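Below, in structure tokens: the form predicted on its own, a single chain.
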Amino acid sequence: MKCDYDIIINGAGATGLSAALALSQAGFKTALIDAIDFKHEGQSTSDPRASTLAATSLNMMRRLGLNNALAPHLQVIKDMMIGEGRPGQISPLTLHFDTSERDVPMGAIIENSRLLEVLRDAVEQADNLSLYLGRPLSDFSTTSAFAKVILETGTELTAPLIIAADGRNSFLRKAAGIAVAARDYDQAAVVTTVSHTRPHGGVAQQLFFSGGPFALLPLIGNRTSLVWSDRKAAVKAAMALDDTAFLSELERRFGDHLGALTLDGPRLSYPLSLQMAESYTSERLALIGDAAHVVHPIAGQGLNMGLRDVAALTDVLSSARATGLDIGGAELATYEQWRAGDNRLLGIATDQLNHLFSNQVTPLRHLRRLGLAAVDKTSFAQKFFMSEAAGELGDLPPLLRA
């Protein structure tokens, strides 16, 4: 049977907008699928959250050509500090990656609004790749040779290969019975962006307070995203707060260092959560994405792992059929290989790190902080922390390559 197209995506997020351009751009005929019609409903502007793009992130934006769209919304990452915090005071004891004597910035970030308007004017353009936008996915079936979803205007569309990217409740995951693996962190982060009347120097900060990491993330100008995680009923108090007193909050937990704050866009909260599919793959079907791995925000991970999804699927897909092999067939346990196990590792360091810093028994906030001090102080351990975060270690596929 002749299918309609060789791949088909769920989803068009950031994970799912970058699948389409990499497997349409390798030659794969490829079919977008999203319930939002981002081509006539604009740009929103409610959505307040910022992304880190570490540095293979950043080569794999470029090689999709994406770059020079990319470049005026990038706020570099010159220096990241951690550090344990309490209101108005930060630890003596902290750390610090000073990464000026990087070939390459470790990472940049970008607000996740500039970021969808870039990937999706460029697959807008894309040859090889064709949009059904404001079409949710109804059915999703899969035989021996084929699989097939229905949209819920009733059009029919057919591929070797579905690809979910259909984010933490995926319909097409659920529709394939993969189970997943789940723990509710109790927490909730609130996140919102800030203008400041001095300049951060492109430095990113993680402070620990009792109740969860308070991440600021430079942005371009005098800007920074502000991600504050705490217990919920922290937050929802945090988010019943006028303007005023929410910004005084602020204020009292990271100083004046940054000079006078202004509220500078809407705050969105959201639960955090913990969750890993037990499988990646099904009969003909792909996971990727919080369709496949959530985990909690304290490392800024949870993008770039997705798009280190995508690398390592091209890859194996392009391989598949470089020799003549079904990509819909036993070449995806190849993937399933090369990405399942290094998810699950980063999810389960950002647990046991949002456990760690959430423990504020004395002798262990000590610990704490002399263990900050000593990789501070340790070129090697330096070294190695900041080509982790950088997503440099480990086999690397060529998307994400200088």
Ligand SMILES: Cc1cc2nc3c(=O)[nH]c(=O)nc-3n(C[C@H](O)[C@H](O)[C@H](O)COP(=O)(O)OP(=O)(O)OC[C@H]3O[C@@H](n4cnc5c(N)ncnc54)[C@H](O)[C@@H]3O)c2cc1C
The other form holds:
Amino acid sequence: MKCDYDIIINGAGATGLSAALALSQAGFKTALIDAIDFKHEGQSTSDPRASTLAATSLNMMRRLGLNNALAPHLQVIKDMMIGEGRPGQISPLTLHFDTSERDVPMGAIIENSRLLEVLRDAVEQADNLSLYLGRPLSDFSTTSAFAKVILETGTELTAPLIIAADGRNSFLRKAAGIAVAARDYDQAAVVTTVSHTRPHGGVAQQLFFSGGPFALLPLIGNRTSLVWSDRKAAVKAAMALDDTAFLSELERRFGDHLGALTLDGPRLSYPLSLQMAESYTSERLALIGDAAHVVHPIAGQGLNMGLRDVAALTDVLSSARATGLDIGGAELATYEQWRAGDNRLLGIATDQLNHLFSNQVTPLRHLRRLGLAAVDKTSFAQKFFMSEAAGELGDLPPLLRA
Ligand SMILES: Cc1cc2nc3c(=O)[nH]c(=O)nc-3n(C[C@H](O)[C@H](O)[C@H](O)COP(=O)(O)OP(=O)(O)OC[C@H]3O[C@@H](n4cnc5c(N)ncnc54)[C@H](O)[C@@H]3O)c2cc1C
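Now that we've seen the form predicted on its own, could you pull up the form predicted together with this ligand?
Time for the whole complex; same chain goes first.
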């Protein structure tokens, strides 16, 4: 039977959009579906978050031809400070990653609204790619030869392979009966953007308070994206504050090193959890991005993990096609082997970091101070952690290479 497409992707978040670009550019006839019609409902997104794109994710964006469009929105990370937070001051035991000795930046920060805008523009112009927007997926079935999806409008589409990029509550993952191992943290994160009178100098900061990490991510201009993770009750209270009281609480937490602060965007809160799919594939289906794994934002790695899935899957599918193999067949196991172990390790690492740093138990406090001091004083450890954050360790597929 002749299928409508080579590959159908459900979900046009940053992961699905990147997959659609990578696979259509690799020559696969691709369809991209999303419940939201960004083409006709306008480009604006309500997502106030910013993402840290690791060096390898930046390589991928370059290889997808997005360098010029992204460049005006990328704030390069020039330095990273990690330390224990104390109201109004940063602890003397602060770990400092000076990136000046690296040939390429460790990463850059971009507002999600900008990233999505650039990716959406690119998919609208891409060859080999059809968009089905504003139409949620309502059914998924497979035979040994092909898979079929049905949109709520009744449209039926077939392909040898379906990719689930439909986020943490993935419809496709549930339809395929793939279970998840999940841990709900008693934490949520308040996210907003602040403007300030003093420059941030490209310094990203992660301060640890008893309820969770408080991240300051520098943006283009005198602006910073804030990710304040805390116990759910504290986040609820922070969301209930008026703007003046909220700003005073921010000033109390990170002092006056950025000068006077003003709010520069909406405040939204996100529940935090760890969620790992028990399998990344089933018959004619592959999971990528948050559909496969959700991690604590403590290390800013969630989207980077999804982009690594995209790069690995594109490589596996291109090799399968080059050797005449069925792209929705046994080769999917290679993708699972490549990505699932890495993602699970990172999931465990973020879980442990969150436990270690969102805690006032005395032995753990000593342990993290010792750890910060040891890494701060050892250049090998510094280089290792910088390479890990830049996504440079492990077996890199071509799309992630410089
Ligand atoms: C507070 C916070 C801060 C973060 N900071 C960082 C960071 O600094 N760096 C980083 O790398 N990561 C970060 N992350 C993680 C990152 O935001 C996510 O990993 C990433 O957004 C996941 O993208 P995705 O495309 O896989 O899923 P999503 O963005 O959830 O996209 C899913 C898409 O699928 C569509 N969809 C869903 N169901 C259907 C259906 N049935 N039919 C059709 N369409 C459907 C949705 O409309 C949506 O467009 C952070 C997360 C949080 C919560």
